[in-house]
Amino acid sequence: MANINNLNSLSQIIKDEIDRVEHKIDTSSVGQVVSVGDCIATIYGLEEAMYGELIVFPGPSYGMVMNIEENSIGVALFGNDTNIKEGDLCQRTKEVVSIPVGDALLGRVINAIGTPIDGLGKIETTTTRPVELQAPQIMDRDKVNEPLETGIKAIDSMIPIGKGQRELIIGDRQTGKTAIAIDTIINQKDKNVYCVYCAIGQKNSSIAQIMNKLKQHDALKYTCIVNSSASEPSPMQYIAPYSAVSIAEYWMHQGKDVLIVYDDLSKHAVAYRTLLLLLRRSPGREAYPGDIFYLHSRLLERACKLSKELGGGSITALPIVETQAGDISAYIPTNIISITDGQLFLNTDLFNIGQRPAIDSNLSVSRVGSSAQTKIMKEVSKNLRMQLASYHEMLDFSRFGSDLDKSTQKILNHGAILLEVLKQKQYMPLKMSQEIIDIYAVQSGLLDDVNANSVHHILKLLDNAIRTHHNYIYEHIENDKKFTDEDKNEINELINTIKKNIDEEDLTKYGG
């Protein structure tokens, strides 16, 4: 009987001690790790957690709520998950995931959550912006009518890009997709356009090369690089483009023009698929989750041109997508084609025969069109696409016959010269005035009787002659937005003179 009384008194003591504990764990704000692996943590508790909310773990480590189920929460972890173990407590921050923004990011390389990874020290900014934000409403937008100059003749003449447009760059691996984007960034020097380059799933060595090239061309000072490399976990690759566009939106809402490159969204879709399969979500078509379209639409819709009442800033997006064996009818490419305002399709066959950039004029389109072109460029390039289409058609036809009439031969000669003029070396974007002169030179027909191998030599001599003795022609185009008949006659005379003296290198005789 004494033992029973002792046990009863002991249990009463324990109960009293439990009742005296004033602090109780609040499961609405604190949770416990049930399982962790592959940068995914399953949490018990966090009953009031919001989708996209930032969760803090011991360490500290951070994650974002991605799944909200009846008895658990799925959290995608940013960084290494080895420091987190089962039984650890985690806590709500009651804030969505945000990233530092501001001019301090220019010239810097950061990861997907805003931590500098370039070894240049801390980024001095106190302004942050949520990575997930609603895109501007239709009434808050203005029409796209101002050109964003890429410095690439084939694009600015046939597939123009406007400030606020979303132009997809699509093609197989190693066809020059990134080269077009980097040249466009380099060409924004002294044009008051800020640039954001977002690398998703790329090699760190490739990003280092891009950074060095931008630095060599003095383009890094107006560019921010957001890098989520192939070695980083899928949550970091998933969040990278949203972080990048939040950085760009900060400048857009200040009335600035911004160019953003997503390189590439194919790898972004794969990272999202990996992430959600680990979260046990049901796979859909080609094992991609059912909301894969919404994934990219809510990202790309944030690129636009704001109305004048909201400052008139813009974000021009150049998403990159990789195809397999030229198949643009695959799931992810067709999704993004339907979201964007046009696409630049890079043809592998053109690339292999030396046509760089390898832009396929038949499959490439800009839905903004000539409204994003200057009046002069519109005038000199109005028949380019038709001429290239006729050339390719006649080229196929000529393979079946040996005797060609004069009109067919003329189309073939002009098309071959035109393709030669549209060739351009990487990291050498041109000013709009030089592009217009080159396009006019080939459209005038004065180059049709020269050897294709001599075309670029003649254009270089023409450029030197204009800069040396007729620089007012460039000034008319750049400053006055005019290309007069007198200017055209001067160009014609210079071309004829150069053709007669093609072997001469003394440029003073072309001065007139």
The other form holds:
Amino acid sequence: MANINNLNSLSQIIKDEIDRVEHKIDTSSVGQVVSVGDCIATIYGLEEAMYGELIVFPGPSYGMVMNIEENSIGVALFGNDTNIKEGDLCQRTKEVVSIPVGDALLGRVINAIGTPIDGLGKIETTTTRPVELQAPQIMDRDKVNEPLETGIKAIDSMIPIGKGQRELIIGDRQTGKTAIAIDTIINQKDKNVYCVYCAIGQKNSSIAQIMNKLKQHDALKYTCIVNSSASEPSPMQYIAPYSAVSIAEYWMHQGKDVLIVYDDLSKHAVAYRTLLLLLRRSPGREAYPGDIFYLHSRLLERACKLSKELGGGSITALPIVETQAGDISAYIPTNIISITDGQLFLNTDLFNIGQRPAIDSNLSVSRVGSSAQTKIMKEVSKNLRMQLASYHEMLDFSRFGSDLDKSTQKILNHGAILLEVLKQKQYMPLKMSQEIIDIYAVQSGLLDDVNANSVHHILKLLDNAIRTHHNYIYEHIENDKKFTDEDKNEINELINTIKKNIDEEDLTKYGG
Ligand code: ATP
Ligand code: MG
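Next up, the form predicted in complex with adenosine-5'-triphosphate (ATP), please; the one we just looked at was the form predicted on its own.
Every component of the complex follows; first up is the chain already shown.
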């Protein structure tokens, strides 16, 4: 049946072609479907269609031009392809695919083409923005010079992120990648930063969970979720991050700071590979299309800090990439590492021994963020990475079982306490001032002789003590951006008192 249909439509096309030659029928803006399947339609006609242009089919349903050949064009369809039949007519719109943008999107969940999927009704905005736009030029950009606080101690102290930076979160599956991104979104509360969370190829149930968590922490009101789940066709997954960044860009051009998370770009690369194989484009390395690098670079280039003349807004991007068995030298990971300004590498072994967030301080780097780090944080966290590196080195030695000299033992004790302090639970981002106190406490060396199990308890008591009787210390750090020697002495005294006062019960409870 399909074949007969095919033949019929083909013979019709041949007739049309003869007609066109004889009567010059205009096929530049109207085309006819030759074949359709797997969310790809091949169209005869539409000779003047542009790459990326929106095409309307009866229904109406929509598609985007992805392939331009001599006698036909290939259109990727958004949504169900069963409504479109061979022989159907379709039309050019002379516009590229656009998405609704604006403040009405805050607190909403939409799909890749801007249709709300949260059951909360229509999105009240008339402003739209094309999904593909050129990234701002060099002259339009400014230096990254303001910190974007993640609220995660290990990141803000060792691998700081700045507004306008692109920092990759990379690691194997189930190592806490999404958790870092979600905590960072939660930490933007009352900081005047808008957030866009773009989920690509994930389960709808995980997105529902993330939405609930954001709602619980009062973070959904400044966040927009763009979801293109694993069950959606590849064209939708392909376009989702571009739609998401267009939404972010609109805010950036209004002078706002925006944080965007792409979760995750490995699935995006796979969706693009599927799409282009269906379009019969020749595959390259690992069967990915040749332009896969360009695909991600043109996306991530759109994140930047705009110059003062253009309003000074910014987009900070946290793309996520999944590795297989920690292999960061695979094709897609190396591509994206080279496009971003640094990476947070999450280590499966650390995650499994309970060191969470499992940030590997050796392989993680932030290339521009340290210039945006606050002075106090820079001062207290100066040697953290070095200390961790020597700790791991000494730990390897100590496994040989020989007697350890005093200085080695000191490095080992300090490293173990430091690692303990850097552990942090999910959904509990900290204020910058509290992070500074925690790091100061461990760097003062006063915790080196306590049992690692009681460290968090001591830090909690310290926080309580400062909050109730010495809140001026937090105020100095937050408002005056100062951390004086008197403040430090006060903290030293508090720590000593807490250490003395931890009673017998506490000692047995925490194994001290
Ligand atoms: P996937 O590869 O499936 O996307 P992922 O790398 O994004 O996984 P998450 O989903 O963020 O990982 O986290 C995996 C599990 O680890 C979750 O159950 C999460 O609750 C837990 N987890 C993540 N971070 C922490 C943390 N800091 N403390 C305790 N548990 C955590
Ligand atoms: Mg995840």
